[in-house]
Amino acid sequence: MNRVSTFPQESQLRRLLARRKRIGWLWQVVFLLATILVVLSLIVLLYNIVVGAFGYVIVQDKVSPQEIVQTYTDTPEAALHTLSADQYRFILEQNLSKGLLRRLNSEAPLTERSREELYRLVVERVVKPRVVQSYSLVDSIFERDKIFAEAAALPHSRVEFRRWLNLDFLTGKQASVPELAGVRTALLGSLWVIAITVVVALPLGVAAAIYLEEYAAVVANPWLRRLNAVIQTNINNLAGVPSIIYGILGLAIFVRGLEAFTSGAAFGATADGATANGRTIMSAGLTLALLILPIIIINAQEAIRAVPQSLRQASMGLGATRWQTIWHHVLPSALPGILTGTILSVSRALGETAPLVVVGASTFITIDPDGPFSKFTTLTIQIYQWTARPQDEFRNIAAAAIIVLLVLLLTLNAAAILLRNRYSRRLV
């Protein structure tokens, strides 16, 4: 039976077109509102971070710096920051308890510390400046007179405009008071951990993706094909496993099972590495490598799969082997996509906290890491530890540390994007 198709009348066609345009306009508005909402959320986030990183503070010293100079030196007119290293050591020996001196010497002997380190210790342990009140950037702008009036009512106090994010904050080590705390140790720890993560995860992930896409797909043995399917299924499932599970896995395998390797004892590491008991940068880097490995494999598979099949056939038709085809044609074509997946994976690893807590990142450490077998902390751990403190000033330096983390993340991503674009232009 023949079915006769009829076209809609002109009036009906106009109604259908008008309805389609209304639906299209409605979805356009929904997408625009979603984009605006995302942008506003980012603006609010950055606003809260920046407002907390700058502002007025009211500072009180437990002991006046000039009083210390007059009491323990022969030059009462000198300023505290102009004294010699020997004078700083004498001041510390006269004011600190024997137990505290032993602890400081066990970390690094006072006789081997630089003049700048000794000055920071004197300020931190003897002068003991304390921020008794801090204000946000907004309050500092609109309530300036009120802040100075409150400071005038407190004895031996002064008002300072504190840029919590400054050079001293970037180059300073961890301290028990927020006024003297810095992120140098945490920043170096993050860089060490991410370097090991990328070095381990990137080649393994790309190699696994090449096997699954280029070799497993042409396997004739049915048992091996089933095994490859099981491997692929597990990789897809592992990409969604919570990060804390990887932390437990890293604790069991790298910290305890491979302690001789991750502590550096198998290589005759220094005492610092040996006392880390497997809770080292190496363990953290390997744990994060496991975390991002499924993501790198899946993204690399998609990039390799996007390479036209005709490119492979043309190469093999000219006599190239499968490996030559992969190395000279498939990988260069897929490299931009592989680097994009790597950027996303490294961004996730840089922001992880839970696995590092389980593996054994230190919450308070003042010794910079000098190798993969050192004890460590990271920026995320430092931010978590500071935000858990009850003092408002620790939240101020946590905001400054967040800015440092964002800049580090954007810098690493920008470098990877430039590298990806460079290889993309070569392929054009």
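If you superpose the two forms and keep the largest set of C-alpha atoms that fall within 1.5 Å, you have the rigid core. Note that the coordinates shown come from a computational prediction; the quantities given were computed from them, not determined experimentally. Positions refer to the first chain, counted from 1. First, how it differs from the form predicted together with the partner chain.
Core-superposed comparison between these two forms: the CA of residue 150 stays below a 2 Å shift. Here residue 302 does not count as shifted, since its C-alpha moves by less than 2 Å between these two forms after the core is aligned.
Residue 85 is among the residues whose C-alpha shifts by 2 Å or more between these two forms once the rigid core is aligned.
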The other form holds:
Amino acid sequence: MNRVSTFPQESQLRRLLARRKRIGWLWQVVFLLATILVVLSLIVLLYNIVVGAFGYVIVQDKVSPQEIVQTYTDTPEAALHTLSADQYRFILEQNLSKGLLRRLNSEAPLTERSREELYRLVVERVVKPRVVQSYSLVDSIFERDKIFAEAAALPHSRVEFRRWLNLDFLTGKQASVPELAGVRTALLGSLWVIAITVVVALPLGVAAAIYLEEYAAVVANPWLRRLNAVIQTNINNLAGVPSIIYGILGLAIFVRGLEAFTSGAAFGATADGATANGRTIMSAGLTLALLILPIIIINAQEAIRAVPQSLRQASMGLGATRWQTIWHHVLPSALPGILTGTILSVSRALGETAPLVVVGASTFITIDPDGPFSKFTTLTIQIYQWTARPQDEFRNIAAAAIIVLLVLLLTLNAAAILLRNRYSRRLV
Amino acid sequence: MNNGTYAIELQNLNCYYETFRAVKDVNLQVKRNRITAFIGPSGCGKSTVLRAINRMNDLIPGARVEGQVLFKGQNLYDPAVDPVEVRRRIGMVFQKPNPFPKSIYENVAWGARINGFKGNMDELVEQSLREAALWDEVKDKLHQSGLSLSGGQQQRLCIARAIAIRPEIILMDEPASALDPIATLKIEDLMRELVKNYTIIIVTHNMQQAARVSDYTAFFMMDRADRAGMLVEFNETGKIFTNPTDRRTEDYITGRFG
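Coords for the form predicted together with the partner chain, given the form predicted on its own:
What follows is the whole complex; the chain from before opens it.
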């Protein structure tokens, strides 16, 4: 039996090699195409958002501001924004229905509201500037003349270049008209919810991961080992449960079951009737904490498992207890990995909508959340609400809100990555 | 009861992993202030026996030990004995250098600190590094990472770390197998120096190393019948290498198998 002869001849070998290289090249092209496709879809996504968030609008006032000044004040030449609080109040009282005035007064009496607030009300309720038409960034660039011609045809209207994402949008409260609506409440709501989520889920998750990796993994009792395997399997499965299920769970446990706690009643924190139920930041934060707990646990376990066994042996060999080994060596080495997992899961929590809808995020709320027991809305809920509205302008502010959400995510991630890099540098 | 000549006595030691018996019926007496080498082919249980001495086997799930390990007349596997205490008195150096990802200083000081050392730490660190023949090489960079050292230096750092807590016995599990010949030689010289103050037990694959450094040698082998490791012969190193009584020992050290 001649083993060598079973290999191809030299000429054949070259042909074969060329074929092998061709196949390799083909796969390389496939991988490149996949990458290009991913990048392209990201670009399309960003394009869509940016195009929606900036562009020309045609604004039409229901009543022109000058007309109001002429009718209700004795200084017909003054501009509307220079009037006094009393004058604004007079204008409001003259123009709004009794029912609306009563409602506004019950929210906060007009006499106690600041001048700026009253001015806002006058603009919102009396002048009623309406965006009658909004254009995407692309139309704004390429069909500028047509837009201006259309605006000229409408009485008291003007063309404005609108950056839907602007400072007023960031600091403005929710409003029923898109031009005046802002994301302040939603942004604060998101931050509050995510803060509670992290504060609850991170220590719990890391503690569970330490137990599973460092203690449960070394028990000798076969029954306990089996129990631990069952627990582990369940945690892995929990990571794949759809988020809306967690919403239902949160509704049942936190909103209903633990209402006394999540509404703050148990701490005497609740003030007005509006917050006297469990649909609070606390419930939402705890629900999202449940949602990301399995992810944090699994990631932390991976990180702890990746700590070399030799490090544990070195520590134990010096007469350290298991706890000293964990605290001084395992955790510091695993921390960068744990942080990475936390970044991922916090990003996921920040982008969740479905469970919050179930838990009872408010869809329209103008009061800033002032603690864990406030009613709340979040950016995602706000975006969801706005995209569902029929008017084009809501889609513009939804795009702007998406940019805010993305920037928030990127900021959080960047902060965590910086933290992680700083920590892992100190270790080596 | 303080038996002056023996640091460790193994009596009918059997080691199990789950139900598998890895080591059977080892009886051995390790003399104080001597170097005892464990040699034998792979899988013969010599590392398992070594780890049984300071209860490192306890850390492996499913590992179990039967029989007695006597240290100063006390059975280390008595339920009243705390394994943490055992490891504090019987130190260990591992096959692969495994310094902590901390500074050189901290590597040496950490073990002492967690064990409640109250004296002058700087002095202890210097003394330990001197004993490990590393002081001159690192005295100017004590606050650099222990991982920045070469492999041989790292291993000596691990030895310094082990002796910083003043153990009575030092176990070395193939301490030079990951090092080059020059670093190996340094470690061997160091061992001859350390044996004046400590009892050393070393596991090695390298028979020349056993012949060079050890006073006593134990030859282990796997029993073909039940795949359990067993002690074949234990004697003074000179006898083992020049005039072994067991045929299998002779076959192994002359290179006829293994």
